[in-house]
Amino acid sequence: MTKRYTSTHWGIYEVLQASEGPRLAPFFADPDPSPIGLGMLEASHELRVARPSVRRSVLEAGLGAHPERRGNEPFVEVDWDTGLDLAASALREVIRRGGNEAVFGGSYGWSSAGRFHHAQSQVHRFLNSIGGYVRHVDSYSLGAARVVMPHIVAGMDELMAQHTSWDVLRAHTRLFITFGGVPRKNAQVNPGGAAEHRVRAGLAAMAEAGTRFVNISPVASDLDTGREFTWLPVRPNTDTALMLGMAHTLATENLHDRSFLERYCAGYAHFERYLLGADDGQPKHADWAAGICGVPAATIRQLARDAAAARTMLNISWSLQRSDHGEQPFWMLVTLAAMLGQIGLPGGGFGVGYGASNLMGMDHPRFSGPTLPQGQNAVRAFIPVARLADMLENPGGAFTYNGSTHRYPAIELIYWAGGNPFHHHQDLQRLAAAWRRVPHVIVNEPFWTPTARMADIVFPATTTLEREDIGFATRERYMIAMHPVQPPHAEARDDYAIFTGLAERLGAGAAFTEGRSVRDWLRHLYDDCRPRAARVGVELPEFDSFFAAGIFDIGERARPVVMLEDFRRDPAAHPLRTPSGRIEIHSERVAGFGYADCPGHPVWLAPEEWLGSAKAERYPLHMLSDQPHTKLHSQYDHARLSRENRIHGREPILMHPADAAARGIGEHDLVRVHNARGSTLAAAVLSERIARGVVKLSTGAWYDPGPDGLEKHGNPNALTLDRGASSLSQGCIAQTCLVDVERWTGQAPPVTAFDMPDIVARNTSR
């Protein structure tokens, strides 16, 4: 018999038959498995949303009825028809009455790695087919960074898809600098499935090549390399300062490459007046950037003089953008890899993102895979992705985004498809209050998630086990025909299914399905990468061909990867698409645009919350919101493994240990974190492999806040700040967060995340 195989965002895994049924396995081809992606088969079974499901306000009565209920009533099962009557009703009215930019199109792109069944795409042209929709831009994980760095260098899709491949970085870099580490439980992920993850094997073979290492972070262990390293514990939010003290000692001893400066970059002379303080009077040298960032000015002057003496490559987490002025400290790294020269050399340079997902580093060929069409969308109205509840909120209200100015729409209506805010968004109890402000809720899901239980209406959808598709992402070795591995639960249909459904009671139905089932889109979408697919050098086989192996090897790379060579080769004939065509340290557009916020060039930007701030007298701890090791974002929280990195049923916090003795905590004692935003309840986990004064909360607990505001799980963004990292790119900044932590001594209140909630029978008497 054929193997089958199934993708995930955190991996390939085996399809093995069993007497007892199904069971998955590691990926033969990967040479470090993720192990998420083994128990959610079993979790697949759990907390399901089995049949459409109403809230009781809304059957009783009617449409939009109580919004303030939202999560403290219980639902009532309802059959296809009637639950289908119900949700085209109301997008039907607020349409007529407000047209479509009332509709807000909520998804968030990790649903499922299957190219077809990705509930973004499906969302997004369901609602185009009926005439559009509020969308949002960008994303939390890259608000800043997206928005700035086509302003810079180039887009960050593009970027990433060509960082330079771990074995030219074996053989060439003998400095690797990076700031925030190189986390390898976040690049267990890669958007549209991980094949073969290399993060483990590509740092050690360069520790073993004789690479030296340099952590900039407040966490010894977001960098892994099977060696020892050197870790320099920063003060979260000040990397930019650190690294125009770098910069500072690079000019001042003439070890910056100015040739480099001067043929491949704009608007070096204007940064170095600033650099110098030729206009505030204040140089950004050494001593004043220790001042800040914690690190001694000896050990920042002897980093930089190191840099330029050696084939350097310096990277950045995601992390460091996810925080006010985030945009900062990626311009600052290109700035600084500017200065050095080394740009489009093999193993030189900067990466945006090393660890961040398994697409940095990869070098398999490169070439679009299948993607559906999602439309054309009327409407013209949009967010930056971490602006939500300031939509809700604020209609009307005035936001600039990318040096323009636009209003926030009037949503009557939100439907969400993929993806679970109620752990993405910031502040979690004012999104709460915001989210009840609107009429109507629609939510497609196969778990009763904190967004489910926060609708009016839930639609039971599949999971990726339960339905077939095709599995490809960017520079991955192996394209993967999905098969389903065990049949729907209950009554749960796919997302294509249910927005058919609704498309057919708006009048859309042709315009959304094309006449076309699922196999013929997997067909249509597969044969359509085929001709792109070619033009690499990759002869995919037809359709048939394909669905019946399983799996199809895409092949070797045709050469090495060096981001940025071609531009550094010639310049002129491969331009970057910045205005000037170069790498702009100063930007004029930006400059133009005339935020205090966000400058021209790279700046040194206090945070508002920081620990070098006043408000650090009231709560002394930064706290840090990292990616889970066991699961990706929110999903499959409720699996055995989340569940058994718990502590007293709730996620652990890193803790120094002096921060701790200071408090009377212990190991594993649960503790209370707390700001005046909100709390949650942790477990407290002590190590010196994070800096005094830091707290680390990783995020994905399902919101479970309590009748007296008390989040009981976890879940740090109960506590974290929800404003805009800028003028320019309203980015989240999850990452600018002082709290305190307390020993908790009352009887702990239970953890509810994982209880279905009340479902009820029907009042038929009405």
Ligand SMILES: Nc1nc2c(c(=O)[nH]1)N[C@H]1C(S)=C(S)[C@@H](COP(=O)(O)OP(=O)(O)OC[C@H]3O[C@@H](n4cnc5c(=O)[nH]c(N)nc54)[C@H](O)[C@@H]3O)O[C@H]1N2
Contents of the next structure:
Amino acid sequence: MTKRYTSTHWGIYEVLQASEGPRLAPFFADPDPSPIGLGMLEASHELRVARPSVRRSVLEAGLGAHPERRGNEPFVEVDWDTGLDLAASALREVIRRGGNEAVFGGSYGWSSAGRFHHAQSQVHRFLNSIGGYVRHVDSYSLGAARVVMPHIVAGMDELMAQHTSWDVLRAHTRLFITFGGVPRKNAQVNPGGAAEHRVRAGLAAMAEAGTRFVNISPVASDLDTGREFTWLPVRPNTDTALMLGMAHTLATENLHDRSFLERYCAGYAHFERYLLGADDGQPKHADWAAGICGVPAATIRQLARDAAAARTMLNISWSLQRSDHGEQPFWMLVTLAAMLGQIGLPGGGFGVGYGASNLMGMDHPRFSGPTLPQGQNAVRAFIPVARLADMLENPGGAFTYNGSTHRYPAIELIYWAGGNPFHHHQDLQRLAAAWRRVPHVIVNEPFWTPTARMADIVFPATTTLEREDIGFATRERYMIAMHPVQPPHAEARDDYAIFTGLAERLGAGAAFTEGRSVRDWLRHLYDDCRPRAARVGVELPEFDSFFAAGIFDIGERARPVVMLEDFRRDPAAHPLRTPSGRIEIHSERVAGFGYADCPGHPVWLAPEEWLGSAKAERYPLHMLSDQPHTKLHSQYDHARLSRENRIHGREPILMHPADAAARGIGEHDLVRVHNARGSTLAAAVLSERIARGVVKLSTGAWYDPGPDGLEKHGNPNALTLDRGASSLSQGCIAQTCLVDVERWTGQAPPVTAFDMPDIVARNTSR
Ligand SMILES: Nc1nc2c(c(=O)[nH]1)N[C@H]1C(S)=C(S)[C@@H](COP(=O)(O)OP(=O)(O)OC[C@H]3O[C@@H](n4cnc5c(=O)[nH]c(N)nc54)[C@H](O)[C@@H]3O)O[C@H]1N2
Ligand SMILES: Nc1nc2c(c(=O)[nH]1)N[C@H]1C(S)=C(S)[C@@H](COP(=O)(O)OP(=O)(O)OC[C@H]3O[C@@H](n4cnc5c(=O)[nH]c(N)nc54)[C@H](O)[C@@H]3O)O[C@H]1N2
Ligand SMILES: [Mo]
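Please supply the corresponding structure for the form predicted in complex with this ligand (the preceding block corresponds to the form predicted alone).
Below, the chain from earlier opens the complete complex, with every other chain and molecule after it.
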């Protein structure tokens, strides 16, 4: 029997046909398979949207009726024609009155790994076919970094795909200093499908070869090399100060590489004035840094000397830029690496996210895989992705972004497909209020997520397991022909079919489909990708034989990758795409924007909330909300792996035993986490491996607000701050958040996130 495969962002799985039905098993070629997918199949019929569903007021009182009831009234199931006619009328009417600028189609989220059925690409293509939509730019992942990094070195996608590979690190790196660990739990994923999970073996091989690891993080457990390593607990959001302290030691002990700074960088002299305190009278020395970040000054100085004395790789987690002034730690990391002068050498320089995905450190040939063309968007208006609630609250309001000022459009209709904003956005109570001001919300979803419950019209989407597709991720070894594992649940349809139905009603059927069936599209996207693969020496077989085989092996490793190697060898022939062609330690361009919260070179700027701020007297704990190890964001939160990790049905919150004792909290006690923005119920887990004054509540719990404003499930976004990182990027700052925690003594309200919503028959009386 030929093997069948399916692909998810968190890994490839083999599909076994047993007598009692299909079963998923780990991929034979994966050295460290992720458990996330193994329980996916058994959860795939629970909490499904079965039929097109319409909020009751909309059916009874007309489109746009009572948006303030959204989320608090029953749904009525309708047939497909009724649902599609309603949604098409809403779109037609909104566009007639307000133009396509009144339609928001951002749809942030990850949805399918299969590259054709990727819901966000589908909705964008559909909305472009009917005249365009307000889009988002950047990501929640990398809001600050995506904007600042091109000014100083290169775009994030470019850097991510050229991280120095694991074998090179093992052979050359003697000291690996990481800010925020190398969380293997996060490297379970690679967008499009991680095939061979290599972070565990990569780190272990380095440790075995004698590389010394230093983890600078509030949480020790985000690094695991299989051996001892140095853990330096740092106050959250203060790493820039720590790096400045190291830089000051380098500069004043003459350990910085002046010839590297001269030949490959721009603006060091300008930055050095700040570093030495020439203008503000405050040298950023190790003692100054220690007072901010909590790491002793002697340790900071010694770390700088050690880094200068060995082949050193500096790494940073993406979470550090998901904070107020999140541009600064990334800019400062590059600056520190430039001062060490090892950028472009094997095993030296910097990494911007080893551990954030399986991609970083992989060395298979790099080419762009099959992707659905999204068409042309006739609408100019956009938002930085995390400014969603701002936009809904302030139509016509101004915002700055990357050197220009723009205005928020007036949104009358939100179409969301492939994301879960009522999981992912900050300050969810605020979002709920803003969202209820919008006249129309349409959502395509397989499951009754919090976002589906906050819609007027919900279309039931199929899951990856119910359709055919192609799985492919950058620098992974295998391309996968995904075959359906089971038939569509109830009346679910593919996003492609849903959008085809809408496009036809709106006179754009041909523009959207180009006359192609799903299989035609797969063949088309695959054929389109073949020449790109061939250019890097990968000969993809004919589509039919690929599809029949189910898998294509791209082959053994390509060649060792060293980040910015060409630039180092010959900076004139391989200039960077910055204004000077060099690494910009001081950027004239960013300085020219005149933003006080993001000046022309890296600086320490105190975040809005941190342990050194006045607010910490009222809310003395810094809450980190990291990515969950049991799932991808909110996906399959209802599956076994995620639910087994819950305590009393709530998300665990990690805290130091001393912080717990001071509050009378014991292991596994239910606790109320709160601040002025909101509160949530979680269950305490005590550990010495988290810094005092810090708590960690992972994301992923389906948002479950109670009537009194208490979130019942442990979603950190009941508490987070909804502000932009700076005038430059407007990025998400979820990691900047102070809270307090108290033991919960009363009766705990039940978790209702996994109850089906109220679905009533048509025409029931109220
Ligand atoms: N506090 C805090 N908040 C954060 C972060 C943080 O660090 N802290 N991180 C942020 C980051 S980096 C991210 S990436 C976001 C994650 O953002 P989320 O939007 O929460 O991401 P997902 O859970 O992946 O959402 C994907 C959704 O698509 C649905 N889906 C799956 N397949 C299909 C399909 O084929 N069709 C359709 N129509 N839908 C489908 C899934 O059921 C799911 O609801 O969260 C952000 N929020
Ligand atoms: N299993 C799984 N893997 C995932 C995801 C998932 O949902 N599940 N999501 C994926 C996505 S979309 C993204 S964007 C990436 C995100 O990748 P990251 O943003 O890097 O991941 P996080 O888990 O938020 O944070 C990593 C570590 O940073 C530390 N940290 C937080 N704040 C600070 C700080 O101020 N200073 C220092 N030094 N350390 C700090 C935390 O202790 C945490 O352990 O992960 C991806 N991988
Ligand atoms: Mo992300």
